[in-house]
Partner chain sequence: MKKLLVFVMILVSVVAAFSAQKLYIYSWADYIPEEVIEKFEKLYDCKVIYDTYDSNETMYAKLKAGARGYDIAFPSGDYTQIMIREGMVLPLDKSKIPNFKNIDPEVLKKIDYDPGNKYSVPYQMGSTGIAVNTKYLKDYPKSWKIFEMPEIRGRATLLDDMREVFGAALKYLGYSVNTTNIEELKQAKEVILKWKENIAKFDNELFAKGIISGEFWVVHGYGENIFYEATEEEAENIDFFIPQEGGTLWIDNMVILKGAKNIDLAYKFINFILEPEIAAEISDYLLLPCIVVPARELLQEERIYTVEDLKNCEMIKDLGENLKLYNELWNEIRFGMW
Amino acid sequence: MERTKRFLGFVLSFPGIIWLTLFFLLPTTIIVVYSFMTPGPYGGAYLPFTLKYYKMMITNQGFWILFMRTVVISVISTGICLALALPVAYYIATSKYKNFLLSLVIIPFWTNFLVRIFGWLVILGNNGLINRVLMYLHIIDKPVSLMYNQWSVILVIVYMYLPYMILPLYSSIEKFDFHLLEAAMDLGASRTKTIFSVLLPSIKGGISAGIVLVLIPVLGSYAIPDLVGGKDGAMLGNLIARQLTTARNWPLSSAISMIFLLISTVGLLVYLKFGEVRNRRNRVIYEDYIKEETNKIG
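Taking the form predicted alone, show me the structure of that chain by itself.
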């Protein structure tokens, strides 16, 4: 019976294993191998193996400047998404129109990613909506450059990835027992203290999931900084694309991609570790509570 269950489990998981092998493990392995090879004159990668490009990234000041810019933009964008998503998710979870409001959050997913970015070009461009309104109101005499800088990149990233933060937060807040907030306020806590001391610790799982869902994709952003960031808003994703298409240096682009993979893996492992520690602590607290109640009854 046990062997049958294992066999059925293997059969059911086999298509997923094949999918992950072909479309994740195999491409990742190719990137790893390419990152240690020598570039060809017209693209591709050839022997011999070398650590040249990893050494180049370590010693190249320009790479570290671009890396730090990528991290700063990603962290600021994720922080803004979190600050905006918390009150929105709370309002949706406590509203009687939650289904309608959730639909409004999901609607942007129905529109093509690039179309939404080009929409911001119409808004932020020199002849865009904002500049036209400001000039019509005689606030400015000539168009102001609102694009091709880091803040325009952050603005568009927040717009694009805000739903990814709202949805996990909403899921956690909806499961929260709001009677705990009422109990805390009855005991004299202010509404602000109640939110920070009772609500936020209870939805740590949703906060962590939202941060992971936003931060990791933003680190690898390419289209947004390429279209609205320009030279001052370029990120590492743009460097990878440039090395692949213009310089045709596949090993260097693979080495940079491995840095992304390493960051994503470390971030995921830290998230899983914190979740494991949190679950273990909650289980111990629950078991101690059960023991105390059992002793009282006994």
Given for the second form:
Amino acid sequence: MERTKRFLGFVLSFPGIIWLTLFFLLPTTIIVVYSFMTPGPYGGAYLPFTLKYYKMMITNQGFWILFMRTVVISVISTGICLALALPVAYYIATSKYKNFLLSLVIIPFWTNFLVRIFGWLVILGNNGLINRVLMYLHIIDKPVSLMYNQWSVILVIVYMYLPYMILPLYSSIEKFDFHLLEAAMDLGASRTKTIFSVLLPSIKGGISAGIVLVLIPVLGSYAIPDLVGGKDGAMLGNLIARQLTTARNWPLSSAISMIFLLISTVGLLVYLKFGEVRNRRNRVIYEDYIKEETNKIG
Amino acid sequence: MKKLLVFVMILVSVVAAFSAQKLYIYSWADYIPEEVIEKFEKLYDCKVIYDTYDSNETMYAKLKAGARGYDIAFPSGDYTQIMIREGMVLPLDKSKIPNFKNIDPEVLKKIDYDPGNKYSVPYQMGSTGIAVNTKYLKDYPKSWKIFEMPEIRGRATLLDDMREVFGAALKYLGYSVNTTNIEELKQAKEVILKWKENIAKFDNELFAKGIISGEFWVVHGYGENIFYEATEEEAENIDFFIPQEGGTLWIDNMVILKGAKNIDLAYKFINFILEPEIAAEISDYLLLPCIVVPARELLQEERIYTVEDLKNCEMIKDLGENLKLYNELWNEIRFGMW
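For comparison with the form predicted alone, please write out the form predicted together with its partner chain.
Once more the chain from above appears, this time first in line as the rest of the complex follows.
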């Protein structure tokens, strides 16, 4: 019985495994191999194998500036997303109109990504809504430039990725047993303490899922910095695209992607490891506690 | 019985739709008017599948990476040369394109990327220029110098295109847009850095919308994109010009790709595009200089610029390995690196 079940499980997961192998593992392998090759004059990657493009990347100051900018923008945006999404998710999870509010979060997905970016131009542009209102109120006499800088990039990223943070937070808060909050308060914990020591640790899974869902795609942003970023607003994604197309340097482009992949993977592993240790410790404490209590009763 | 009849009818039409000849075109967005495609489909009882790209590089990278199934592509001159060299296009049998004789010989003379047009047929010719929104900027030179005007700070864009921007700076300095002289290129870099101080961003996507709405006052870009999006009223405020120093010249070409399955239909399409009525219709749609001579009498709209305006312009050539020189300098300008 157990065996048939396991076999069935294997059969059912087979298409998924094939899919991942073909469309994830294979392209990733190609990128790894290309990153060690030599570019052709018109793109492509050829022999011999070389470490030249890794060296070129690592020894270049400009690369690190771009790298730091990308990381800083991504971390700030993810932080803002988290800070904004927590209360929203909490409110939705405890609201009577859950489904309605959830659909409001999902509605922006109905509109094309690019159209929504253009929407921000209408609001923030030189002749945009905000500038017009400020000029009408005589607060400014000339439009101020709100667009084409790092802040507009962060703003639009936060706007785009907020739902990806709200949804996992919502699903973990919804499963949260709110009696625990009452219990904590009954036992004399302050409101803040209740939130930080009871609520947040219990929804850690949702928070880490949200961070992963937002941070990793944001690190690879391409269209947003391209459209709302200024003349110095490029992120690593834009450099990768440029090396792949106009510069026709596929190995360098692959090498930069590899660094990305490496950093995302390492970050993810550290996080998982860290989370696991914490979980195990919590479990040990809990088991000890149960044992103690049973002993007491015994 | 009735149900069966409906079923059979659906089946027949589905089969017909699938068996009709198909022509797969890989081209720039909004580059061939839909009416023209419909006329072609009707005339030859076929179906045209129109897929688009936004840059030569994208098209080239996709085809190079092994994309199959396209019959015709529309590369610019430099990429036509590359694709010929790489054996990605088929040699043309000119006897199947009788309308080739309609093309302006002056235009053909400029074609050095495919001498004698053995592989390619020119589709459109034009130049990259400058557009000014005259509602916001009244007094300005018709020169690349416009990008140095302090008044336009934060209100201008340059294309996010290495060869175009270098081309502009090189022409401004009086050099060739295809120079491989490192001293000239370094001077051009300094000019571009000066322009960069003044612009809001390097942009390929927003310049048309931006100049029309007044978001930007001066943009470096393609006139046809701007006038395609502007209403008649909006177009009145827009002055598009080719700077007096000249600029880059481009010719987009029709080529039949290696591995094309519908070669006959592809020849018919290329010939159809060169029919005077059709060429005039396309030209009126794009507002570019018309390169098909007998079509010129049929034009109804005023051109953005004419073939004469292009006299100081120079075609961008493929530089092969020498592209590296441009790349390094452009990376320094754009990303502050290399």
